[in-house]
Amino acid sequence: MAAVAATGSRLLGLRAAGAERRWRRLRGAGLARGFPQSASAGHAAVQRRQVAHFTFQPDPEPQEYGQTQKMNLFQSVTSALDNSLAKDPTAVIFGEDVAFGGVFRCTVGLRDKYGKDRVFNTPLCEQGIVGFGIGIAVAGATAIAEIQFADYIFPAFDQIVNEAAKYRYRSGDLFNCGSLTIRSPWGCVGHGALYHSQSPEAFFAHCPGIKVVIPRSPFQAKGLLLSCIEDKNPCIFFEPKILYRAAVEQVPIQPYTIPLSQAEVIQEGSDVTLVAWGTQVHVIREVASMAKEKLGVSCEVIDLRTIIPWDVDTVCKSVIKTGRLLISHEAPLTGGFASEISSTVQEECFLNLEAPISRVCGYDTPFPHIFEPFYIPDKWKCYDALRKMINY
């Protein structure tokens, strides 16, 4: 019956999709004047969509992986799948729409390279997805599922929770499906409203078993993909949609990994400790850019990179020499990952502290569209936190 629902809202959701794009070409061709407007109108909307709450900011070109070349976060997802697939013929790569390219072209041209029993369309049933890779893994491929956005994983929430996490624990290690992963489109984008929108690595955070990574740029996305393909243990995978082409950088043309469950320090200072992931991470770096200029603090920044198990060394470690720490994340505050961090920290660094940790998160609603640039953390929130814990 959930997969049925979700079928029906997915088909309400394009139907919608499709008023909406034969209204805009109405008003492009001049047939909605009849209809009352504000004379800016127009311009809000263009000013609306050209509006980012975060600049990215590109790693350094790195040299010990050999030749680089210039990719945006979805082409750099798409070269690790490409090694992958070439490195381990067992690698299968299937879900909604990867045989023609995925809605956001991250399996763009692999069927063509690799055939049709490598990389092949799924019904629209999410439970069916994950169990189907649950079923392959355990009989020894290399199973990689894409789930086509984040917000629409929950139907396989069961097989993840029950079945994924638990196989190898459940028959002692005599079976497991540790060579499954899972990818799936995560977080804001600007416009996608209360079904495109979400980040949900918080649900998948209470359930032990599992690895959840989320990447912050086109380097760290392709390595840590590829650690979690070759990590045996199965891997949730969300990668921010909003920087599948806002991000860009030099990514090495050879597979490379990077470790998970190891924070990176990508910015040293000392008073205030600002951690996030994903998107959230080039908010946090503007934070720290604004706060060393306007206040004269120096922030040290931490990108977490993997969810479950994080890195609790690396966290406190900053915590105990700065005093004070600020995490963001997308997701709303309550029951966010954040709230674990946060914990953990008073746990093990409380007599360090010199001011209340902060938390600087989405609120308890469902994801807003006209009214997103309210709801997410940005800069300013950030920031307006962080003086808090100054001058506390």
Second form
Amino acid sequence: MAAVAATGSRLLGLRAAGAERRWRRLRGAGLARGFPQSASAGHAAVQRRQVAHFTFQPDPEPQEYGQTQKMNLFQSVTSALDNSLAKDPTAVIFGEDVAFGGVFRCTVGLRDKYGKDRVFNTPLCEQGIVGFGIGIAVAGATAIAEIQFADYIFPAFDQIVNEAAKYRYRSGDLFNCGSLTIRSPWGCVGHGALYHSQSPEAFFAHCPGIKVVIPRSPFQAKGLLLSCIEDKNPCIFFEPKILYRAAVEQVPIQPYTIPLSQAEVIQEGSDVTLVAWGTQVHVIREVASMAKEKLGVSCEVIDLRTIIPWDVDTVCKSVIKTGRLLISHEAPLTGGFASEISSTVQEECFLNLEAPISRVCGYDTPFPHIFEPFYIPDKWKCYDALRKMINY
Amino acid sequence: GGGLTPQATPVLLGRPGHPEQAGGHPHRQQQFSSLEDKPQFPGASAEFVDKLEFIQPNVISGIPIYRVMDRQGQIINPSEDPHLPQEKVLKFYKSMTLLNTMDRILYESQRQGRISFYMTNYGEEGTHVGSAAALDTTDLVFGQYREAGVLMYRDYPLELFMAQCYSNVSDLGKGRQMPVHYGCKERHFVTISSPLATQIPQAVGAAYAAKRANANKVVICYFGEGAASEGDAHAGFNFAATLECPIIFFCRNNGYAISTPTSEQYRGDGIAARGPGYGLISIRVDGNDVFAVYNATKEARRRAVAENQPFLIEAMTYRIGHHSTSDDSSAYRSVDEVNYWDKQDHPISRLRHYLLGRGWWDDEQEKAWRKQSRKRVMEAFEQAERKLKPNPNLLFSDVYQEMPAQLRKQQESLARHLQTYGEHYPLDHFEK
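Let me have the form predicted together with the partner chain next, following on from the form predicted on its own.
Every chain and every other molecule in the complex is listed next, the one we just looked at coming first.
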């Protein structure tokens, strides 16, 4: 069956932008497929890559932080880093390929502006990057480390979990690495497969002593990243890579912070609570619209924002009101962070629940390449789970 | 006194010369030209060769071992004698012997069930004291777990060593870690953690921060030859060299990683031979010769700070004691081997011979000091035994700088639990 397709988001293939424009013109002209068909017209057409599974919804322009500028997610990260290095003379940024601007352009211009001793490449070694970052922080300076893809954070797992997270506790508060922040691109991107798509937040959720933060948008990213950098505890900041270019909104030029460990109710509702983080927030926002339109159901949509320590009160308050909870994440179902939320909510809100808590997540498989459209917890799966919950 | 004469500078292996082109990458050759039949590869600075020949690693004649004293404490080459004043050398001796005395008593206290665990430093006291003495007191120290002599040299009180081993109310670490996991902010000794080699890249980061701050400080990072097999060691060495950090990597090669002898730990020429592979200036020293350790560390410190580059010192020594109180090394090595080192090549004996030879010590002082040091240790020990353990609320603090709401709930939950079931818990031993 021919698939109507358009080019998906392409983060690294900048030359493809030209092809994209050609494709859009042809599509506008009424052709379902912009490229020459094969001679046998009845044969199934060549599949094109899928549209994105979400639509980014920008938030209204913030009024309280002064002048704003249109920024995408990677630009909002650059802005946060720029603010940090300007304000804090001890702050340094390091990791693989950050010097030329980074593979996702998050550090463009910073080395020229702040110098090669402050924005520099390290050898290709994640355990070294994080260990080195811990040492900078222990010495009292601000360390902003980049791990090129969250899929590659695992060599640094020991340094994060056994060292960074425990530094203050084990030393009786004589030493700490609170001024360490680790940033890393995270989540599905359309074609990333096993090793460019992972969402490893659940591994770190099990680790007291660190904070894990995931933004849904450029405005959120800058404020949350600045909070992570200022926070006196080691933080991991996962950046949804699929949003780097796709998410564009007005972002304040000046620094500002968004509090950690505070979830945000981005839409109030009365019948079902929907919880997600990162890219998936936009999926459940759309599900909320679908529910209203097709089922007359009013959804309360919550962006969790901080995975640990997480905002139990906001989620529970919402479930006490609605009686129904659906949690959705790309990461695999078993042991995913939805399990933690579900378990806590049933402890705290048992008598308020009208239906079992629903988790709509990735399957318990590695993240596949060609099967990504089937793998991800898209709006149809979320909608279907919501419908079942309403009818329970 | 104590300064080195030029001839006293120990021979340090230089790193392979990298002609630094103006503004260019050190590996890059002369201006790119396709007409020249010279290698143009960015990855190495070398000539072509047209004969197939492999490099044979040389482990029979390894990197030589620098020493100042022979096994009887006699200075071999007078120009290498650091000419340290009597007071300083006596401090070396007293630090090493006090540590030895403390080790004996605390090892025994574990055998008697008074503390849960202990690790002795027998045979390696020279590596601790010689290196610590060559540093500034504010140089940051990252250790592994067998460097208590560094703290001893920096006058860490016996009371605090004991407090940590007993996990009592006086423990600066608030009772959270197993014995010998010391830490002291005041004395710039970063708290020990059990995972091996994790401190190595951390030390490099701290050195980088010190360089940026123009602190004129060096960071020293201690680790054993076993820990040097960890990936974190490789990471640390490479980062230190590429990022030009003022750090001294100090490897205590004591022959064993628990039961694993060096023949099963590596096949190359120890740890010092790895240094040049990373671009590190490296040296191997006799770790049981406190002056050799001192000289090498002193010169490495001077240059590390002046030139912002890392140094690798491999101190050869021998672990006379068991790995820990959980180990019985007679299971994997002979008593004869251990006795050789204890009797024939011990850092404390060699220094004592030197002191006796200089007329700075005698048998009477030795007797008096043994009695005095033992008394001091016993007093601190008895005091530590009598103290309470810290308040159980300290189980919950310092996970983060601020206590998260959910953790506070857990703390309250334990408090309620103890109200009902407190009799089943050793509350009498803990501060209220």
